[in-house]
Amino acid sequence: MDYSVIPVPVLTVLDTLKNKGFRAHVVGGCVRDLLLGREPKDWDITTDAKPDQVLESFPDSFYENDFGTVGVKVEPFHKEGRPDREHDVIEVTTYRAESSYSDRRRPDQVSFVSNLTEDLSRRDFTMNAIALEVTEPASPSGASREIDIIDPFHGQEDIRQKMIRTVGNPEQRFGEDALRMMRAVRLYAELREPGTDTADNWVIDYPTVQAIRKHAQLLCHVSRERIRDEFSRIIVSGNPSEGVELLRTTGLLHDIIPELEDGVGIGQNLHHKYEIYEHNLLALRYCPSTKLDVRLASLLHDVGKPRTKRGEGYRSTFYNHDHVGARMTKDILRRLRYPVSIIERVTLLVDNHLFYYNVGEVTEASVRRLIKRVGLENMRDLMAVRIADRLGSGVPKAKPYKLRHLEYMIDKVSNDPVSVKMLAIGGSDLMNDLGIEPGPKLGAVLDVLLSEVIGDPSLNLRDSLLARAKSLSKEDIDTLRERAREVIEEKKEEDDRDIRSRHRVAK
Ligand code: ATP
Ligand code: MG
């Protein structure tokens, strides 16, 4: 390995520590990534300097966590051609020993050690337990630096063999920190090529995977946030479906999303070749988006099916599984402590994934109502979920023409009013011209106007809206609310009925 793979700011931190008489090595995930030819996500250094000595050595540094990791701020740097992947903090951690984990979440206390091998031995997987020693330049020009690889647990050999293996006894290591089981599956999903069962693909070492099966139930001791972070990485990885399937076969999924397991072995109807769980997994696999929320929605879009199944065989139905699934999705994501913004988007996508669209049959007004319900900004993602759904259903082939046509319709109606903001008159017109008081009634009048304009955008003219508002303003607020609700809800029901009747045996 040529030392030029190590960015200059990282070399500078190493040199600074060494000039003070400490030892310092590049370590962890970045070494693994370099050996794999991947761009490191972050740069970690391990040292025998104690945290306060590290802080003293770098004026611009701070404590990152309670375990003695110090963040050293450096000039921002990035790999050539990747300005989007900028680094400006290097994490420096003092050699640590494995200490006891009585709550199975985090070490009771951190104990420092003086020996690099001991520090490497507490790391999770052999490929994450490799250190680089960068020799100092013999001359100030820096010409003769060299890199030595320190690899006491044979991580390089495991990388060559594409093997994820714990450092030491897997049962003991998962007993200390159950999150490592999730990390094993995450690395598997990131490294394993999808759909190839050849010997030349990443696997988890047999005793390691057996230990996960045996200890899967320990995951309940791990904080939901840590589980969520690894789970999200599985979902956005290059091989999310095999990742989720491994979570299931090892028993880990049972602690994360048991609702998905309810679809195992549950058949569908004539629209589907696959069982429910399999179909959810394939939808995730074929999801055309790399965004976390769209992928989560693809995985969860039919999570409501097992609970709504009626009848058996080709004619079974799943009425309302979209709305039931949306409620379940909300509960699942809340439980995993996802931020509200993600929960809302995924729930919205699941709730609306059955939108009806057939070229020539669907009116512009119903496309406008769909946009009003979903939001123009979410339409592309909703279509991605739909593509995932179709590609994952196995029969019949995806119908890109229909979706291209829908895109065209969306473009066509996207300047039509679908929110009160887009009406040709606003609240101030109603106040100034008609003397309506600011307040709930004014909002109700605007809602009625909008509901009518969604049905027919040619009504969106200032004068006719003002005239209509004048007559509406004579009605009481409850009548107005009822009127707006009727138009929108009635139409929504009509759209829903469309969905149900076209898929007589509901999808
Ligand atoms: P990435 O940065 O791509 O997420 P990583 O392996 O660097 O992957 P980090 O969470 O940054 O993951 O951890 C840095 C290093 O710390 C790991 O490579 C590993 O050596 C060690 N490590 C992290 N988490 C654990 C753990 N739960 N148990 C033991 N060692 C761990
Ligand atoms: Mg890392």
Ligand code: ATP
The other form holds:
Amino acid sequence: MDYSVIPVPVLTVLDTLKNKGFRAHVVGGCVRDLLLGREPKDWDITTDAKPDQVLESFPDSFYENDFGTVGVKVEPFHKEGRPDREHDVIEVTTYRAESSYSDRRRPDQVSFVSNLTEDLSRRDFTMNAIALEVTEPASPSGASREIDIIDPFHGQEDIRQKMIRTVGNPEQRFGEDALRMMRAVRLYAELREPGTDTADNWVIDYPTVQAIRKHAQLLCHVSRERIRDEFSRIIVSGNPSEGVELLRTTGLLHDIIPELEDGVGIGQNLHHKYEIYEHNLLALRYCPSTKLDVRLASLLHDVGKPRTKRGEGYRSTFYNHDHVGARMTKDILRRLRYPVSIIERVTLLVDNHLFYYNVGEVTEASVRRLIKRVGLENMRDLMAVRIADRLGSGVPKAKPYKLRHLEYMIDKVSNDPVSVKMLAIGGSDLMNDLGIEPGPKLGAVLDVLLSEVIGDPSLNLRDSLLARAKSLSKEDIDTLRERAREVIEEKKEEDDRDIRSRHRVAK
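Any chance you could show the form predicted alone after that form predicted in complex with this ligand?
Shown below: the chain alone.
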């Protein structure tokens, strides 16, 4: 591995510590990502320097915890950060050992150690227990630097074998920090390659899976916020449905969204070939959006069905499951401490996912009412949930003709139609400046002006329009109307053809 893959600010922090006589290594998830060929989002350094020594080494740093982690402010270098930010932070943590986890989340006692291997032994998974040491430059130019990999728990081999495995005894690791069980599932969902055979894909090794099943109930000791963050990363991963299913089969889902489990084994009616839980899972899998709120809505869109089911077999019904599901969704997301903005958007999408639309039956007025109820800014996301619902039902087409026609109607009614509102003047200008009385002639003059601006947009200037209007006001009203009608109607037809063409719908 070439040292140039490590950003200059990280190298600077490493060199500063080493120049003061300390050992320092890049460690954790950033090393894993480098070995996987992914760009790290965060950079962490571990060192034998104590926190006060790190603070002395970096004047622009802060220490706000009891775990030996100092935040060192550096020049912005993260590609995903805000362009206007003043600095980025590199976390520098003293080698440490941990003991006794009475809350199943944080160590009761932290002690600083001088041995790197002992520090790595407390980490969660072998792939995260690898350290990199950058050698000192052979010259002031920095040439001939190399990277040494310290891997006492064979994390590189597990990466090659695509194996997620704990460092040491998995029951001990999960007993120390119950959130690690969700982290294992999250890594599984993020790393698995869609469409690749299981035999050559990422897996969690058997003892680790068994330990998760055995200790799943310990998740109740973890804060909802921490669970929410890991769950969200599973939902926006490349394999969200596989991640949720693994949460269920290991028993973790019962502590997160037990309402989803109510759909396991519950059949539907003639419109669905899958049971409720399986359908929700497939809707998540086929959701065309990568947005968290849209994927959450796809997963939860039918969460209300088990509580509203009446009857059995192909004729069973689920009346009002959309509204019941919306209320359940709000309760679920509140319980997981999601932000209000996320809760409101997901609830809105679940509540409206059954919107009715049939070509020839639904009018422009009803489409406007749908837009008013949902919000134009949410219509694309609502369509994505509808597509996820369809594909999750086993239908061959994600977007049938009637959905394309709905998109055409939305586009049509939400864009400003051809009207006198496009003009640089209005009726009040004609009345105030030219003394034209309110009535048919006023409307006719505006229509003629509009027809002429359609033909030549450069005419849409206030002074020019007023001068032209003065001339038109002396002509016969019927002549004015006939002159304008054909041009305006032709423009409306042209715009409509363009919109239909974009959405591939016939007239």
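Keep in mind it's a predicted model, so treat the numbers as computed, not measured. Residue numbers count along the first chain shown, from 1. Rigid core: the largest C-alpha set superposing within 1.5 Å between the two forms.
Asks: Comparing between these two forms on the rigid core, is the C-alpha shift at P288 2 Å or larger?
Replies: Where the cores coincide, P288 shows only a C-alpha shift between these two forms that is less than 2 Å.
Asks: Look at D44 and decide if its Cα position differs by 2 Å or more between these two forms after superposing on the rigid core.
Replies: Shift at D44: below 2 Å after core fit.
Asks: Tell me whether R82 is among the residues that move between these two forms (Cα shift of 2 angstroms or more, core superposed).
Replies: Yes, because once the rigid core is superposed, the C-alpha of R82 moves 2 Å or more between these two forms.
Asks: Superposing on the core, what C-alpha displacement does D66 show between these two forms, in angstrom?
Replies: After core superposition, the C-alpha of D66 moves 3.6 Å between these two forms.
Asks: Using the rigid core as the frame, report the C-alpha movement of R481 between these two forms, one decimal, in Å.
Replies: So the C-alpha of this residue moves 39.7 Å.
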